[in-house]
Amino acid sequence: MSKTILVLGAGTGGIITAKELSREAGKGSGVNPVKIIVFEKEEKNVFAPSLLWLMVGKRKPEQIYRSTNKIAGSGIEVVPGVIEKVNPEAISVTVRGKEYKGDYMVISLGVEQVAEHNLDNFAQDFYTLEGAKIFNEQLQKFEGGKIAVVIPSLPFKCPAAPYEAAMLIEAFIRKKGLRNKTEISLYTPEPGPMAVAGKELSGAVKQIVESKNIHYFPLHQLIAATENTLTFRLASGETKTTAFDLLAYTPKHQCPSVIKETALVGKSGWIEVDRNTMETAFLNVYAIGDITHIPLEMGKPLPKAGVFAHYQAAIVAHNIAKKIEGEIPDKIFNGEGQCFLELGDGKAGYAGGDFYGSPLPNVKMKKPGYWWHWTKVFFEKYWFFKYF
């Protein structure tokens, strides 16, 4: 009997889940084709890592997205529209008033992004296609002054991204001959860059950032903003106000409203899953990627990053395929992850390791160089070639 799998979201995790299920599921028992339905509200499927290049003019908008409909085929159906209701008990989804029922569900909706302190009125959210595009337009016209990158709240996906943004901006400004006329600052409530990855990596990233004469301000919690000022609460409890001429920010990341209305969400405010199998409390319902909360032994959660969604998706797809075949699921997510760190000037770093390490994650950074930058460029091309 044919099985239907509902895949919520067509980000990194959703695409890989659907493609792997299309390749694996139902092939051994005659249950073919398996029906895979992907639900996605965005028509443009943006490759998020390339937004950093867009914001400094290294890419044009049309180079970093494809039509979401292009993932359809080989048993995959794409249903466009906003998801109105999710029922994990019944394994069903409602879009545009129509209910879709399945035998399995994989939730990969990522995060809901919102602007805090009215930042969207006078600054650019570089986690979006439009925000990165407009920031680049403003940067091209920039003639000197104060540029700020601000992280208003935690958590945020891709922990390296704001640091990469600051360094790419610095390289752009320097090449434009405006470095001695420009002050670049990065403000964050974090105690250090990518702190969950350990003191060694955090310290190395901080050193690289500061070596480029980028002013780094950790433990700065944004509490107010105007069209040219930012006000922070410091660890001491004191407040500090600083000016800016050009501002890029990370949006607040929260669990999507449609999921918050379900019993899937735990005390963390996110979907809590088995950290090895990505199973939720509901039978045959899985959640992967940024929408999940996975506590590490050190007390902090697993960072929100596309690489984890990638690996989790492949494992969940494999295990669902095993279940469909009447076999025992035999793969687990082990906490391994890696990321690139763009430094500007055509160079990048590369860090990775075991985030499930005990008592602390075991993450190391390789020597930065041109190789890692071009590896990231290759991965961008490979992603579009393989999945679209």
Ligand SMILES: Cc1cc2nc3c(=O)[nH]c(=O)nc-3n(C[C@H](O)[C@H](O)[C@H](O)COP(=O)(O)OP(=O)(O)OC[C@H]3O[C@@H](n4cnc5c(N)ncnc54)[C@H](O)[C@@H]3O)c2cc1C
Given for the second form:
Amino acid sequence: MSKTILVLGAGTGGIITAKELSREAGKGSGVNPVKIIVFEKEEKNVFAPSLLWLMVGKRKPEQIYRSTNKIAGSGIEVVPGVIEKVNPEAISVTVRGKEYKGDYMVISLGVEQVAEHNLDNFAQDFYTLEGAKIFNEQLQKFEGGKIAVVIPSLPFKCPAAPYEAAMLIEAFIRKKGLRNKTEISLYTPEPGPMAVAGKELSGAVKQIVESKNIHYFPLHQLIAATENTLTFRLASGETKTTAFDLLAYTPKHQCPSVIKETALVGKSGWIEVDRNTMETAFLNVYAIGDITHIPLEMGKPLPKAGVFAHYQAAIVAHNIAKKIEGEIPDKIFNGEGQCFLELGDGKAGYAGGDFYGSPLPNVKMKKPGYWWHWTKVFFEKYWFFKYF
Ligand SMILES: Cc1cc2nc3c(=O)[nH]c(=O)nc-3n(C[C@H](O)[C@H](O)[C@H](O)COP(=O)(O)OP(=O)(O)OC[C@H]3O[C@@H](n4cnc5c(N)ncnc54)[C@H](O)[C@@H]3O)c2cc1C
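Provide the structure of the form predicted together with the named molecule, given the form predicted alone shown above.
Every component of the complex follows; first up is the chain already shown.
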């Protein structure tokens, strides 16, 4: 009998799950083709890494998204609308009052993004299409002063993104001849950049950021903001207030409310899964990507990043296809991951390795250069070509 797979969310993880399932499932042993139903609330499917280029005018908004509907076909149906209810026990999803039942469920709903300290009233959330677009408009008109990039809270997806944003802004300002009139600062509650990847890599990124005369303020917890000031609590317990003229920030990340109310969520506040198979506590229900919490041996969770959502999706799709064909699932997610680090001036760095490394992740950075930037550009083109 034909099987139905419900894929919740058409972001990085959801798209790859659906496409890989459509390619793999039902091919062997004469099983009927599968039905894949993807649920997504957004009409525009944004390629998030390109938001950083949009911030500094290297992309136009319409260049970095495609219509969600374009992923439909080859056994994939897209149901537009907000998921109102998820029932992992019954493997069902409700959208606009209609219940959809499946044999398997893959939850890839990412994070819910919210502004803190009223930052949305006087600054731009560069983790959204609109925020990155408006930030670029403001940057184009900027004539000098103080630019701040702020991380108000942890966790945030793509640990490299705010550092890349600061370096791309710095290159933009320098090219405009405004560098000696502009102070660029990056504030974060983290002890250092991309700390999960290890001291060596974190130190190397800090050194690159500071070599560009970007003022870096780790262990700065934002506690209040006004139209032109930011107040932080420091590690010492003291508070510090600084001024800004232009501000880009990361939003607070929380587990999507539709999932928060279910038994899928553990103590971490996110979905807890088997770190190799991405299975939840419910039979035939999987969760992948940013919505999951995977503790690492070093005490911190696996970072939220598209590369992990991507690999996890491919593995889950393969294993579901195996189950459907009555075979034993035979792939595991092993914690491998890579990322690019845009440095400005057409250059990028590249880091990758084993995040499940014991006792510490084993992640190394390659020598920065033009090659990595162009590899990132190529990946953007490949993404749109392959999936839309
Ligand atoms: C500026 C920026 C740069 C980045 N750069 C990189 C990078 O270089 N490398 C990298 O690895 N990662 C990068 N990332 C992170 C990456 O985009 C995410 O980690 C990745 O998209 C996570 O995939 P996901 O499938 O878990 O969630 P998402 O891709 O966020 O997808 C979740 C989907 O679920 C939908 N959804 C949520 N709730 C509902 C609901 N109730 N009903 C219906 N639909 C719903 C959402 O609309 C969304 O489409 C970057 C992120 C940003 C913001």
